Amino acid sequence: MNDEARVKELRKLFPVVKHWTYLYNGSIHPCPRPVGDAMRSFLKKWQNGGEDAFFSAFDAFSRLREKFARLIHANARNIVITESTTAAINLAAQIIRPRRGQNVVVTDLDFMTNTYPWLVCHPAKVRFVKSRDGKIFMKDLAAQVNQRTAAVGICAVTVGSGFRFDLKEVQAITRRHHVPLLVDAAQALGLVDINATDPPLDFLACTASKWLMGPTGVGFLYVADRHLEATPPSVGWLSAANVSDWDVRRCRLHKDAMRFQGGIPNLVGVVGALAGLELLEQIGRKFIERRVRQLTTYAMEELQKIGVDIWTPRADAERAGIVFFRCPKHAELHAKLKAAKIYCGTFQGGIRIDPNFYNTIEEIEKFLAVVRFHLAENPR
């Protein structure tokens, strides 16, 4: 089966295509049928069986840890299930615990989740690496890191411009100063192959939604071995290796990342997240990456002909699934797109699209037609 025939079949898994030309998959990904089916099945078991439904869902929790680990070429012992990327980043920040007099290095292309925990909850000074032409240059990043740096936090693929970091180059900078590296992979995993052990990362945070096609309300944090003896900022019964002893006087923490787990996770979300990862495995990440590259390259080439200000880097190695551009009266353009039942994003004075494998060239053309019409009415 060729790619076009395969996409035609895969589109049947996405009811959203009957209602929208949906091009914002790196934001809230539309629910695939297998994910919705898995969650509804669990809810029915819970309705009819109460606690009896817990045991199969808790098995799904264990399998989800394994699949998250496999996704980043790591071990399940290093995975903590969280409710979001935000929760994962905050947990990593609490494990690092920067002190007054230290600094934390982030970039101006980061999402708020990547900067707010450091700005609000910790005493270290926050240093921002300034972007240039939608990119972060390694010499600019290196200039901000010194012996007082407590951590460096980056988005593997940035939310705004879609710039993709070379993690080996970043890790080489942090390694020189023995600085922990925290990577937000929410805009990358599912498209980009990230190996958390090569180069060795300290922390990696991600959601089960977006490119992983699961629901919101579930995420994970990878914690490298060297941080697994840290005292958890909060604990619960799942944190304890001796939980079966029912000993309220003694808590013997797990020696792996389960010590950071706390209590029962969002089980309906866990079941959905597992179904999303199983769907990803069935389709194949390489196929998805190839298909998304085809769609985004076509969109960028045509947008360049139209004459908008493309903020996403052109080189394949410097981008993944996001295309962001600026144009006159972008809010009006966004309203026109929505009126035409084309779903995309708007912020920072521009428009963002994130086509996924089930989208088509015809859908990109439908989007481009509205952009062309808008630019004809609002020339630069």
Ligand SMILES: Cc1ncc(COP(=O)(O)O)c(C=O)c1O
The other form holds:
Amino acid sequence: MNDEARVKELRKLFPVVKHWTYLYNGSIHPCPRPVGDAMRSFLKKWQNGGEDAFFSAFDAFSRLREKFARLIHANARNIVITESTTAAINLAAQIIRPRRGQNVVVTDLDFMTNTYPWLVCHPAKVRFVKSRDGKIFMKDLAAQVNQRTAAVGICAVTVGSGFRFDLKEVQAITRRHHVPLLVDAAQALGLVDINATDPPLDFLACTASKWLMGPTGVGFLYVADRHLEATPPSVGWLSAANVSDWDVRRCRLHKDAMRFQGGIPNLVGVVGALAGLELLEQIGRKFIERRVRQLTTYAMEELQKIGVDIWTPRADAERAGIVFFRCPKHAELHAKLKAAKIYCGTFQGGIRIDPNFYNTIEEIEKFLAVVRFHLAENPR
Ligand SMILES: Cc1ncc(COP(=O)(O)O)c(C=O)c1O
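Same protein, different condition: the form predicted on its own was shown, now please give the form predicted in complex with the ligand.
All chains and molecules follow, beginning with the one already shown.
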């Protein structure tokens, strides 16, 4: 089956296509049919069986840890299931615990969630690497890291311009200074192949709800072996290896990342997240990457002809699923797109689209037609 025929079939799994030209998959991914089915089926079991339904859901929890691990070529023992990317980043920050007098290096292309935990909850100074033309240059990053740096935090694919880091280059800088590297992979996993162990990262945070096609309320943190002995910032019964002893006087923490797990997680979400990853595996990351590259490249070439100000880097290696541009009266354009049932995002004075594999060139054309019309009415 060629790609077009395959996409035609796959679109049947996405009821959203009947309602929207949905081009904001890196925000909240629309629920694929198998994900909705898995969650509905769990709810039915819970409705009819109470606790009895939870055994299979706990099994889904273990399998989800394994699947998250496989996605980043790591081991399940290094995976903590969290409620979001934000929770994962906060947990990593609490494990790192930067002290007063130290600094943490972030970038101005980060999302708020990447900078707020350091700004609000920790005493270290926060140093911002300034972007240029929607990119972070390695020499600018290296210039901010010194012997007092407690951590470097980056988005593997940044949420605004869509710039994709070369993780090997970042890792070479953090390694030189023996500084932990925290990678937010929310806009990367599902599309970009990241190996958390080569070169080794310290922490990787992600959510199920974007390119992994799962629900909100589920994310994960990868914690490298060297941080697994850290005292968890909070604990609960699931943190303990001796839970079956029911010994309220003594908590023997798990030796793996389960020590950072507290109480029963969002199991409805876990079941959905697992179904999202199974779907991703069936479709194949390479196919998804190829499709998204085709759609984003086409969109960028046409946007360039229209004459909008594209913030996303052009080179294939420097971007993934996001295309961002600025133009006059962007809020008006966003409203026009929404009126035409085209779903995309607007912030920082521009428009963002993140097409996924199930989108089509025809849908991109539909989007471009509205942009062309808007620019003809509102020239730069
Ligand atoms: C790169 C990145 N990190 C973090 C987040 C926030 O994710 P969560 O709501 O799972 O904390 C987003 C959401 O858009 C994002 O794009």
